[in-house]
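A lone chain, given as structure tokens: the form predicted on its own.
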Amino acid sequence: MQALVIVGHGSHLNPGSSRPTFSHADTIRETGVFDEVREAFWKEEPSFREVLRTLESDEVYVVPLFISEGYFTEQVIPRELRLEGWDVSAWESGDGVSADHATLKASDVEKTIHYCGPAGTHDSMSDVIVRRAESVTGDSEVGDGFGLAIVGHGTERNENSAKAIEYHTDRIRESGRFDEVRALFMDEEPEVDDVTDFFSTTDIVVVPLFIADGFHTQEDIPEDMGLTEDYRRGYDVPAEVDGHRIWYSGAVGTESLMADVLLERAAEAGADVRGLSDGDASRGVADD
């Protein structure tokens, strides 16, 4: 038997924080490729510490629904899962965006744990960001004449936080699909407050690289960009700001295509997902 465990941060303050984790787990559960699918959280129940004890499967694939490598993915989650012999070097990620997977044992359960890198640094996240731009504009060919801003939190406490944003920015820029592509941040330069200063295109799609919608994506960023003076009054999409049209998408982690990223992480760690083809998870389809 094989199980998939999706681990997220969760929140005591924002009840919607865990919604994408449950939603993507439901999508993957419906495909039937795993015998068991579980969710676990740092700030909500079920907890990281208990989740392995709820499983019957011998082979367990753990995929963090986090944006970047760092404190939670490198220290908190392995500690709470009690992964024997864990060391971050097992991921062989020297650049902060290349974590793949490591196979270990949990110290108090007879299970093999395949601990995967965070969803946010997987190459397929670039596709999810572009899909988000397509969704918010209603244009499956969006790109020509548009700028794309990928927004991260940014923090001096974790340099990898910015690396994930810049990694996907570079990949999408190199694809040539959008006229301009830039990485912007809430808490470090260049800041999202000045988004219109960084683009010459009239139309700018803004995609926050956050897992869930919450205070930052629903309140801080819209107000910082000038979409509204008070988030409680709402804002238009697109909204006119300093002669530009801002197409603000909300958190990328709510995009249904995220389920495929989680499946790809598990498959690359050895999970048997035969019967699924690209895009099947987000469509909730499994072959007979």
The other form holds:
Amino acid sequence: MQALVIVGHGSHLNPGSSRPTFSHADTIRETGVFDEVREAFWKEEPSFREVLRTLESDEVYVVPLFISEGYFTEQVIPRELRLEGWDVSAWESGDGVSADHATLKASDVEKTIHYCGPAGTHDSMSDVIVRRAESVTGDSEVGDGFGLAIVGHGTERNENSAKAIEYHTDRIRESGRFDEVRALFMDEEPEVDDVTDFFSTTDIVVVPLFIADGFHTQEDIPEDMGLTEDYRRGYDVPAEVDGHRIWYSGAVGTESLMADVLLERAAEAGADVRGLSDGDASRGVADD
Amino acid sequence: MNAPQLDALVASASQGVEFDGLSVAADSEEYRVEIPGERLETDEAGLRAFAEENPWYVSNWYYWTRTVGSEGARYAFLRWIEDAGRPVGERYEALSTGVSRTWGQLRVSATIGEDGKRRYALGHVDDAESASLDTYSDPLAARELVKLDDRGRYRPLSTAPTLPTGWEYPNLDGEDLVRTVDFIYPATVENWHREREGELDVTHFREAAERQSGIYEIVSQLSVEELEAAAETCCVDSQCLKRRQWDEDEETDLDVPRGDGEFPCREPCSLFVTAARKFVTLGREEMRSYEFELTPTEKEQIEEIIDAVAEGRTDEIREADLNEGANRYRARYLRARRMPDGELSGTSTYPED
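Return the form predicted in complex with its partner chain of this protein as a structure block, the form predicted on its own having already been given.
Every component of the complex follows; first up is the chain already shown.
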């Protein structure tokens, strides 16, 4: 038997924080590829400490639903899962965006744990960002005449947080699909507050590279960009700001295509996903 | 009992069957079958006839060994629900009208279905007599169902005694029952089972604190007095239904009651660690003296307000009950009279500033 565990941050304060994790878990459950699929959280239950014991499978694939390689994915999660002999070098990610997977034992269960890199730094995350741009504009061909801003938290404590943003920004820019692609941040330069300064295109799609919608994506960023004076009054999509049209998408992590990124992580770590048709979980479910 | 169950029993006889008082063995064409008070040596036809007369034993054996699978936490939990230490006959009679157990604020009921298959119902203990409940069948729905309490507030701690009412799972099989319970009270069945097996891996506070990093690294600074107060704050039955099995360390028990819950708490949870971090920062402040002008009743009123908030009792205080110190009008009046600039008795918190 094989299990997939999706580990997320969760929250003591915000009931919506766990919803993307639940939703992607359900998408993957529907594929029937794994005998068990379970969610686990840092701030909710089951905790990282106790999730493995709730599983019957011998082979467990753990995929962090986190944006970057750093404190949580490199220290907290492996420690709390009690992965024996974990060392971040096992991921072979020198640049902070190339983590793959490591196979280890956990000290409280008789199971093999395949610990995967976070969803956020997987190559296919670029596709999710583009998909987000398509869904917010309602245009599956969106790109021509459009700018794309990918927004990260940005923090001095974890430089990898910015690396994940830059990585996908570069990849999407190289694809040539959008006229301009920029990485912007909440609390470091270049700042999302000045989004219109960075684009010459009239239309700008803004996609925050966050897992769940919450305080930052629903309150801070819309207000910082001037989409609204007060987040409680909502904002238009697109919204007019300084002669630009801002298409603000909300957290990328809620996009259903995220389930594919989680599946790809597990598949690359050796999970048997042969039961999957076309390798596209979210599309299959969306058709239902 | 149905035909496949009986065929399975006959086929298993050669390896020997020993289960809940039913014993079957085979030696070439000779069968020996035994239940409490009866023993028979016979041929296959005789074994089948005996089984037809004692169908409960067969369906019981089949359910536990084939449908559930006779090991692990799920098996132990489902056996506990029907108090499986009892003789099969007594159990089947009890199951025919239904047996119930309480698991936190959950009420789990078992009845006997077709061919000995158990059916389980799950709901809130307070809804046992309630007629108008929303019914569910998908275990996954339980995650959203228990996210908010009856007052619509988010429940960050799954085992807080604030499980919402008004719903039920009327008909689950054993596997889905355990999954649903695991979504409502995650990992409780597994940890309860480990405890019964003598294998619960308790992590005491000092060890758990040692492990913390980042902003939680400071929780190891909590003194034992503060730890006692923190456990009394967070871990008693009125706040969490887990039974606390961790202490300060292996040698040093805490005086706070562990609680009467069915399932154990094996280490300080994330909510406790978050609270402990706050308590450490609170403990860093130096004591200082203030002078307040209050009437004796006002002093008592402040104590009543603290008590009402700490016990979560503010909602119970009636709008016009002016005799309650924590009544809203009384609190507003106290504020109007004694907190002229928002500070108690006009006394500055930092007079030197």
